[in-house]
Each structure stands twice: as structure tokens, then as C-alpha cells.
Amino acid sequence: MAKKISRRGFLKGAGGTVAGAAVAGMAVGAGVTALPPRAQAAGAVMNKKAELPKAMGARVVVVGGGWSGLTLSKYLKKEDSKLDVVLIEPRATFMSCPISNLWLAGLVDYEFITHSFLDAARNNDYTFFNATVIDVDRGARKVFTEQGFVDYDYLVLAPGIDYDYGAIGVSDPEDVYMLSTHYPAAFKPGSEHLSLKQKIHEFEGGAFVLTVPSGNYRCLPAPYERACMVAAIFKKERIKGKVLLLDANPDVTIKGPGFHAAFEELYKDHLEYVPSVTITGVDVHKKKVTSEFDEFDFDDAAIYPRVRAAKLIETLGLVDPNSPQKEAHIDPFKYNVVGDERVYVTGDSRPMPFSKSGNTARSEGKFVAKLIAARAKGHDVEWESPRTICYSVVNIDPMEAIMVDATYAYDGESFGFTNVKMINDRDSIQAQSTLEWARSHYRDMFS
């Protein structure tokens, strides 16, 4: 019987032909059949070190490049000039989820959420790595990517969400792939996003189910927000169609007064709100989702599932034993992993309960940056709360919104908000503050 050899110790030992061996479902061994010459050469690429600048000082590893990632890429460098500061992602382009509700609406276009990683990375004087991460080999203090390897100083980890379609019933592969191929939840933002604003656009009338996720799902308020602007679009189209929001929660989860004033008074004929959902299964090829007590039957549809850590943090076997969501084991007050002072997690996939919102994932990356950088010269700072401000546009004509601004505080057990405070009364003043937040804050990350 071959020996088993871990996914670390064969890609050391083996010259790095893991990658290839994924490829061909086979591990090199006695009497196996030796890989090809392509899986080879992408095994030889991994063990070759990535052709980027030479560091000039202590070296930041940033992988993924959301909100989080683009604020501490830009914050290391000001925390300290001297740092080197890599931010690795695989997209080519930036595009916003924050905002993106009002793109599909038409209310921005869709300049106003896509920027340029580049264009961040000059202006902030940090390095762009187009590139995927695959491993990291936390002894050696190496980022694996397709493109080779990356040595590092400190490595924060900020990939995001990923969906978990398990959660609602759907675990087959296959299904899966239907369902987030034909409805997509499109708060990942790219793809989904351009193929959710089609539908929307295109839709005939009938049933458009949209569905809100149990847990920390990313952004509380964005999918009754995105609710109200589908049923805006209805309503001035005048397409005979109603949004029927289905809500695994009890109630609205975040600015409740306002979000209910606006379906009652703005979308009475466009908009059902249906709470205490939890899907149990979907049927892409009958149009129907399944509940514990009822069935939904829907003509499109847009199936928000629970959220998960970004699986590369399983990958790396990260995951916090205790977090339903997969995500990461880390120091709450600190963002680095247990045990590890070299490697942080900070955005989406740390497990704290903050909202998963951009302005949060900001400040817990200024904060983070001004931690590592302190960390390289021996100091420590004390913690600071995120601060999560959310406006949430619920009218189109005229334009209106409502918002929320809160900080967080810890009680010896668990943290809770503090410092809130909340505007449910629509207004357009409170819209114009909706777009000034997001062109301060895309001027902040990108010039």
C-alpha cells in the first residue's frame, strides 16, 4: 500500500506537482502513470518563486481585494511607509457590492461601482498580483499561487463569502450548479450581479422571489433594499409582477420601521413580504422553493442561501470549530489566528458578529493595518470597534433612503451594538448622503 503523504509534504517533496496531481486525480508514486507535461509545468510554476518587485522591507501579504483588503493595502502604507505591501486577488477589475443594488435600479451607472486594482495600487504606492492563492505554507511563510510563490513577513486573509446552498436544502453538485447558474443570489459581485439586472430588466410579470438568509449574511438591510428596487421597477414599468421576499427571519433584521413603512406605503401591489422561511429545498426545473410548511411556486427568482466564510479559509484549515458559518479561528480583539501573530483574517470571513457591510470591513482594515504595522516594531495597540453605517435606498422617484450608524461593544461574553443611530424616515436627503458615502469612500480606496 502507497504511504499517504499530506498536501504540504508532497508539495515539498514532490517539487510541487500537487497542483498537477489535483488536475489528473492521481498521486505520483510506484507503479503510477507519471503526470502530464502541462500538469507538470503548473506543478513547476508553484514552486517557483512569483516575478514581483524585490521587497524593500518587512513584507504585508494581502489576499483579496474587496473593501477590506483595499483599505488595509492602503492604511499598511501609510501605518509605515517602509512596509512592502503585496495585495494578491484573482479578479482584474473591482466591482462594488455596496452600491450595486442601486446600479441594477439604474440610479448609478455602471462606472459608479467598478474601479481599477491598478490604479489603487499606483496611487497607494503597493504592489497589484493578479493572481489566485492556492495554498500558503504558514512555517515557511509562503502564499502559493498559480503564478508561484510569495514569501511574507505578515499575511492577512480578507477573500470574502462564499455561498453554503446546503443550508436551504440544495447539496447535490449538480443542483448547485443549476441553481446558482440559472438564480443566482448575486451578492458576490461580477457575474451574478450582470445576469440578476438582465432578469430584472426582462422580466414579463408574475412571481420574482427574492429570499433573505439566516446567520450573518453579508450586508443585513441590502437584500430588503434590493427588494424595494425591484418592486420600483415594477411599479414603473408597470409589469404585472410582485416580489415575494421570503425571510428565514423572524422580521426584517435591520431598520425594520423603515423598511415596513416602505413596502406598505410604496409597494402595497408590488412587494409580499413573507417572514419566518427556512427553505428546505428548490426545484430549478419546476420553479418552486420548498419551506418547512409551504411551497412558493415563482417565475424568476434571485435564491439568496446562508453565507459562509470564503472556502479558501477551510482550505487552509482556518476554520473555527464553533462557527457555523466556517469562518475563521481567530483573536477577537486582534484579528490574528490562534496561535499565529503573523497571519490575520479580517472582512467577511472573521466570525465576530459585525455586520459583513463595506464601511465595517473598512474600518476593521485601518484598524488591522495599524496593528500590523505597530507589530512590526515591536508595539501593540488597543482595540477598536468597527463602525458600521449603512444607508439603504428604498425609492427611486424621487429617490429616498433610510440609514443606520452604530459601533459595537463587548460585554465580557459577546459584543453587541452601541452607539446607534437610526434614521427609518425615508428621505431624500438621506439618498444624496447615500451616494456622497460611496464616492468618499471609493476616492479613499482608489486614489
Second form
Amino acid sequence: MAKKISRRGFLKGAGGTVAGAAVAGMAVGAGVTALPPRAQAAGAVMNKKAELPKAMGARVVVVGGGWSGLTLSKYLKKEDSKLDVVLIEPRATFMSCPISNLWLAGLVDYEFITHSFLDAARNNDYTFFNATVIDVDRGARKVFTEQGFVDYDYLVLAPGIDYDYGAIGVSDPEDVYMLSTHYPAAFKPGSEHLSLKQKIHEFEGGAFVLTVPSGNYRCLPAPYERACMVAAIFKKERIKGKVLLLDANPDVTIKGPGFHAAFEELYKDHLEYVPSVTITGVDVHKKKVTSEFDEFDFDDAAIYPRVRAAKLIETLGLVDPNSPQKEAHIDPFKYNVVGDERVYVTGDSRPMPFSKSGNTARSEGKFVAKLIAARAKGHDVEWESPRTICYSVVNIDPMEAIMVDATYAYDGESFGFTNVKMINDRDSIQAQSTLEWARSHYRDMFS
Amino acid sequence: MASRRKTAIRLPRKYAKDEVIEVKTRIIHPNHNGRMAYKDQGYIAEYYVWKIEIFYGDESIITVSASAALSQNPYFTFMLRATHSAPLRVVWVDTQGDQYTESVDVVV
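Switching from the form predicted on its own: structure of the form predicted together with the partner chain?
The complete assembly is shown below, putting the previous chain first.
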């Protein structure tokens, strides 16, 4: 571990009598060099107003164009058309994580899950700003991007998740890079998903390892659904391969009977479910996962590590110190950063134990839009529970699915599921509902 | 292919004589407390690990009397002073009377 160097100790080490200005230049120190001139100039770019249409009313800036941010942007305008809404998102194209398992299995095409932010913004009367957020000045109410700053009256941060590879014993940056490039988790849509699809379709046989992390990871049933989809492809293509599903949990975390039935009845020869596997390391070169008790060799893999709130939340100093997944410190009913009613955090960076999934983010987004619109007028609204509706396709021929529908209740100490409706008997009606569900959400967000 | 066992015991890689070491044990076993009913299937019969006994050599050193409150796939760890070379044996007994045994050698 690096020894902590005090300012005094540093000065001594540097010779003791160096002039103040020289120290300031050197103090950037270990591993950091002074910025070259054009990079320094980038600071000046950031410090001018971003070139956006002039705000026509109170401005709400939404950071993150996922299911949460897209819903908020639309419904803020619906709640109050006088609000000026800017959605900041670094990706140029939207790719949906929900339904992506169906795309991996060839049940829907790429266009089904890929959409245009421009359509979303144009059709719903808000501004899309394709930029990356670098910092926020909450005192001056400014969001800084690489293309300049945007003033806000209200700010909503919905930046999603990042991966925590350290939790599975992979912390050296070189190892993290190797693992995340060779065996990406594919739970942040984009290149990771494209790589995974390629892997599945080029697989020649042996063991294909998929993992389920511990904690509140993005979309509880998704890793099990994905295991079914990959096994279904192996079965259909007569590949002598097997999905090895290593679960950190003692059992399937949701819709257990439905998934177990699929594993046993449909994929006996192509899927092996291994519960209670605490991964302690992954050797990319030897293609080996090590756990507390066992070692698992693989021929290919997609390693889903533990998730944490997006690093932006940490960068901005908004992490709840008690949150093991580095989620934001916010009021669990009002979503604003504790002590700041101008800044909100929604979606998968929230600390509440809600499902980190699409329907949850959308129902929550509608509520937070209503809340901010009310607060902008000096009112307030009562908490409403988000709603989790989640279909999982477990068979491709014929296409069949299972589902869960639930809301949340607060018992004075913590949140728990309530009004749970679960369908564990797979059928094609649920599969049709899966596609209808997705279509209606895409339609609502993009048109 | 991967190696997979229902029962497992893990000792530290290295340890010296008389050192206090952490021993980790685990069995893959369901836990049905007998009070859960599934639609059309009635109640699911009680089925869980109710006893874990640990032997160091011939001596029984720990007996765990568990209940339905024990988790599924119970993971049990304890500290052991490695005083002599002998097999360390774990016996899990479930409510249907089935016994599962796993053993490793403590070598000092």
C-alpha cells in the first residue's frame, strides 16, 4: 500500500526549500503530469455555456438516457409543458437492455431494441444533448460537460450502473481490463452485447460460463433468462456445449419454480445450474473461475460481476457511506439528494432495494417527474411505489415465458415486495405479452 | 469440464502445527420448512439439514443441531487449532435420514 505523504513530508522530500510556485507545479505528483496546452484549453471550453436552445422556462437537466432518464424527460414535459427539459447522454444511439436476451437468441431483430434519441427528443418536445457530464456545481447550479456547461433549476441524475470486479477478486486494473474485454458481462447495452452475441454464435462446444452476482444486481431474472436462451441455441444448433450457470446466491433469486422447471425439462443436456458459488477470482489466460470451494474451467464465458451505482455518483460526492454498492445518498421517498431539493437521483443508482429493471425505472420516472413538476410550483406529492413487471422468456421453440408483477411497501424500516403476482407456468401467452410490453414501452419513450 | 461436488471442506493453503485455522464447509442441500405450499401441489414436505457433526481424528469436536431456520446450501465455518495430523470429517444429516460425509486431511 502506498504510504500516505503529508504536505510537510512531501516538502521535506522535495528538498525543503523549493519555492511555492514550483511546488504547485510538482504537487500534481505521482502518476499525474501537468496538462498540455490544448487539454488545458478544454477547461476553458467546459467553462462556457453549451450551445443549446435558450431555456424557455424553469430548466430541468436529466443526466442519462436509459429507461429512467427517457421517461423522466418525457413526463416532465407532460406534467408541465412550460418546463424546459434537457437530456444529456454520452451514447449516440439507444440500445435496450430489457429484451436484449431475446435478441441474443434471434427472437427479435436489432431494430427492435435499438432506437433514436433524436426521435425521443423531437416527438416529446425536449432537448437531446449528446455529451458527457464531467462535474456538477450544486452551488451555482451548473452541469459541466466536455462541450460546455448547462444551467439548471432542477437536476436529475440517472446514470445507471458500473461493474465492481473487485467483489469477485479481480482488482488489478490489467486483470479487470482483460476480463471485461474478453468475457464482458453484457449488462450495459452496446459493445458488450454485440461481443456476447458473436461468442454464442461462434461457440464450438464445451463449457460456456455465465454468472449471477450477489447483491441487488441489474435485473434479477435476466441471468437465468439468458442461461435459458443460450442453452436453447446450443440445443437447436446441436452444439455439444453446456451453459454452466454459477450463482452466488443459494437459489434462483426470482421466479424460482419457473426457471427450475425450464432448466430441468428443456435444457437438461445443455445447462447446469450451480448455486452458492462465491467467486474469488477469474484467470483469463487459463480460462478458469475459482470459487471458495471449486474451480470451473470454461471454453467461453460472460462474467457478470457485482454491480455498483455509476461512478459519476461517486465522482460527484453523492455516495451513501452505508451503501455497499456505492449508491446515492437520497431521500428514499422524494429522491432528492439529502439536503438539496434541486438534485435528484433515479434509476439503478438509487439506494432503495427496488428491482434494477426497466419497468421499475419507468414507473419511478413518472412519479419523480410529477414530484419535480409539483415542487417547481411550490407543491408536493405523496410517495408512490414503483411497479416491477418483468417477463422472462425461457423457451424459444415455441416461444414461452414466465412473469412477475409487484409493487413495494415500506414497513417503517425497509422496503419489501407487495401485491406480488407471479406466473411460473411458462406459456406462449406470456411470451406474446413480453413483446407487447416491450413495444408499448418503446413506443411511449420514443414516439 | 468443471469439478463439482455436493459437499466441500476448505482448509487454508498453508498452516503450521498448533496454528488456529479457519475451516469452511458447505453442502448443496434444499431447505423446505414444511410450511410452504405451491398451487396444485399441496404442502412441500419438510426437508433440510438438521445436524452437522465434525470429527477431528476420532474425536467429535462440534455438533450443530440445526432447525428449518438453517439456510439452503448451508455454509458453516469454524476455527480449529491444528494440533496433530488427522482426518477432519464433516457429516451432514438431513430430515429424511440421509447422511453425507466429506473428509480432508489436516497435515502438520
